[in-house]
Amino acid sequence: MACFQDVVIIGSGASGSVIADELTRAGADCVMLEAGQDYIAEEYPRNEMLANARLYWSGGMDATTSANLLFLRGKVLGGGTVVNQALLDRFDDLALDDWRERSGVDFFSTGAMARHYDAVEQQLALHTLGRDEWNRNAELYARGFEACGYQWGSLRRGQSNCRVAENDCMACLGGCRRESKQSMPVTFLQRARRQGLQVETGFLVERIRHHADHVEVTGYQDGEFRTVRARRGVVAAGALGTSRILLNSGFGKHLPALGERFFSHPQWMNLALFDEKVDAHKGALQAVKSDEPDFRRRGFKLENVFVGPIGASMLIPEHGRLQQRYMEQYRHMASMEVCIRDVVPGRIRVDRKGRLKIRKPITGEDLRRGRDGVSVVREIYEALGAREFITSNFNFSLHQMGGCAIGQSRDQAVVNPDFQVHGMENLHIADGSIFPSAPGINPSLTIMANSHHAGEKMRALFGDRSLEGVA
């Protein structure tokens, strides 16, 4: 009979890598399965088109069944941490109190979570951007907030020696070639590999079978059918990936909440044209944030971001010569994004071929929140004297959450307070799929904190037993 690993981890992002680090430090024999490829820093693509094609699922074009929302999610060793902006904020009382009420899980509080936040942050280089690192887009953002009486704050990123003055920080959306951004390949995953983690890339997991003493993971690696067996399994493939694998495994028959309560922080991109050059594509892509309590109560935040020329051309709701006229003014564009804390849940399903079918309406309260945010952006740009204002006619999401919510009861949740799938004690989940609701705050740091907590619990389950494989 084949030897078992101690733990098989599916996914290499903010959850899988933190758990791998925790378990390999304890001596566990772990294997990590990642659908994407492993790149060294110098190999990350140098333009938007190649970055989308090589580093994102479906080329960055995952969509709902009605095509009303596009999802961007990383398909690369390191997951979303390779292609995100590494904005690392702790959740506030509003988010965690809501989670505790919905889930019945007591450790969702700022006090109880602090230890896990601390543990994760001690392993990361954190940097709060100063005014000397702003570009013109950030300057307009702050000046517009102040003109309208709104509060703003400085962003904290996971980065070291970013050298933003070299004017190419936007490139990190396609992977950081300086290894400055605190993505998993230069932090937790790097340490886990030094501690003995085995990594298998190009491995697309299809199904999991749960047994009394082990789990069995099947899928395809570079076109070849593979099976991996381990005493315990961790599914850390993100909200969409984790839900897809569990649904394809037939677990929905026993877990009615599987695939339900999917959230995504839908976003509206807004552009403004100014007479003077803005050059928002140079310098720090994001440097400041909205810190307005009224916005938080109203369910939206405004982000100081920009996009490359390919992205801008997709966002402009025009075609032909009119679109060309706008793109000729690319250096005169400022940008501000509305990101909502959505409350209208979506649903994740799979078709007969096991492919994702995602329904995520943007209606009712969510639509109102988005429109409120766009109105504030327009107000700010009008106060700054912008000569034209453009709102994109489609929505997108970088934060997929839910589908495998944590909670006390299997009737209402997929994962129990010990981060085990209800009724399957050998299967663990701590990624963004366990979120009971949308927090309205970038989720990466809290995914890491939850995964640190889950890793501790898994180590406790091993107890004093040998971590040698089971024959």
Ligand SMILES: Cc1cc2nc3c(=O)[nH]c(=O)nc-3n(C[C@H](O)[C@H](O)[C@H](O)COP(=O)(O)OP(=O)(O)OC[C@H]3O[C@@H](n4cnc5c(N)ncnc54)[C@H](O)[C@@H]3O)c2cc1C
Contents of the next structure:
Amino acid sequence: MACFQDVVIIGSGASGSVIADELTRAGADCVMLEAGQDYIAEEYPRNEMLANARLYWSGGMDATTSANLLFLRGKVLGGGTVVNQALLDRFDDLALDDWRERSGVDFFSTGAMARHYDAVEQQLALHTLGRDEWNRNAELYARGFEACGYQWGSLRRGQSNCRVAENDCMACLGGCRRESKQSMPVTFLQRARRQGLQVETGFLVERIRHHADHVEVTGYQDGEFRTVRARRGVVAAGALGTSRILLNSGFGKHLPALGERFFSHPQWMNLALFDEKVDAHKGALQAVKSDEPDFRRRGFKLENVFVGPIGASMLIPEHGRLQQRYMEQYRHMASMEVCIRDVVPGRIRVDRKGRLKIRKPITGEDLRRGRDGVSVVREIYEALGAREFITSNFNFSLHQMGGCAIGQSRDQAVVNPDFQVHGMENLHIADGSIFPSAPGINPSLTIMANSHHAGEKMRALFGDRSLEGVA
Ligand SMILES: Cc1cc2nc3c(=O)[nH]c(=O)nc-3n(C[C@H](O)[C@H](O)[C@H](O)COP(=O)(O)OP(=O)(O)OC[C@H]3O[C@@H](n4cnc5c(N)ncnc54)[C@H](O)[C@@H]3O)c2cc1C
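Swap state to the form predicted together with this ligand from the form predicted on its own:
Everything in the complex follows now, all chains and molecules, and the chain you saw is the first one.
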């Protein structure tokens, strides 16, 4: 493919799509390269195994070098926003004050971010789940919190018409066939395509060659080697994907912070067995959340979630007959997940073949936070009279963050406060990789807000070049 565009965007998730919308609206010629495939809504896989195989990197089994933590990340047009739970939260002072202190970037405050949050929220249908949408798992969650004197709240999701009464929301994690979930293909990406965005799927980017006046992106599309040239590049491949591409491009030599300070909100899944049927697989998958200020201070939150049968069978720490006995009680299971705001950083590297090597210890303060959260879940289920309590013996991560932290200094950060790679002003990043620390809050709305901000800054740079004459 011979092309010389204004902008090449790598990755189509929360960041890439918002930036694509911003730039194409201003008339820039943009091409987006995405390793995953493009699905029309009704073609999203119809069962858990196919969803994992087709929509996730490594079938949902990306792991650290010591296999202590599994990473789930979307590999599909729309990235994580196609497979995620679409819980959209703004960051609080605790998260943004920490970012400001670590990065020296002054726009990280609830006041300064509000304009960007407002701008992206205006493009999304947002819905706060009401009591009429609760399933039994949510009822048990709220009742248990009240029994123990903890505060809970209602979740806000990006959804337009879930028709909860039809009972199949568990399928949401394999892509929303109703086009209700506010994923990128039905929101920002759809608009960007209408505005002229060119999309290349099945394109695995391997490297970037950086030049003062353009970037050259190379990779494989359907097995064939390809090169795309553009005046500017946006790397929006998510924390792991972006760090991998930059490391493979040899940028680590000039950027000592590349691949450092990787965070992941490690999770501990807990199941409780009740005599009554819970049927947690029916109705809204998640409806309520922990709103307990003391949990935020202690560094964890408790998630009201459930898993499909394949996921549940992997979480039960048993084999054979015992595992079968548990799985027979699937309809009697309630679940609650502990998600921590991790403070022990991991490190992303690549091996000689360019494959990810991720180190992410769950030790010290992080282990303490996880155990603290699990003990609270146990207390809640005991108060509810659960018959049995099971904690999964491995951890997993849905939120990968950091590796290309934003900050003033090149010694400690990869990206400058204008969302440009230090020393490479025509290479921009605003995805989850720029997080200076773990917020302990769902990240995707903030990734979109940062990307809106970055897109605005890029438009200003283009002002008298490709966007000349565009209103
Ligand atoms: C099951 C699940 C549930 C989640 N629930 C929530 C939630 O409720 N709320 C929330 O805020 N967050 C949630 N998240 C996390 C959220 O989806 C991510 O934080 C967010 O999508 C990250 O945005 P991003 O733009 O950084 O990367 P992504 O959205 O992951 O996009 C990166 C894209 O780049 C592509 N890519 C990567 N490498 C390459 C390459 N080499 N070449 C070409 N393309 C490449 C990927 O395929 C992907 O499409 C969830 C995640 C999962 C997996």
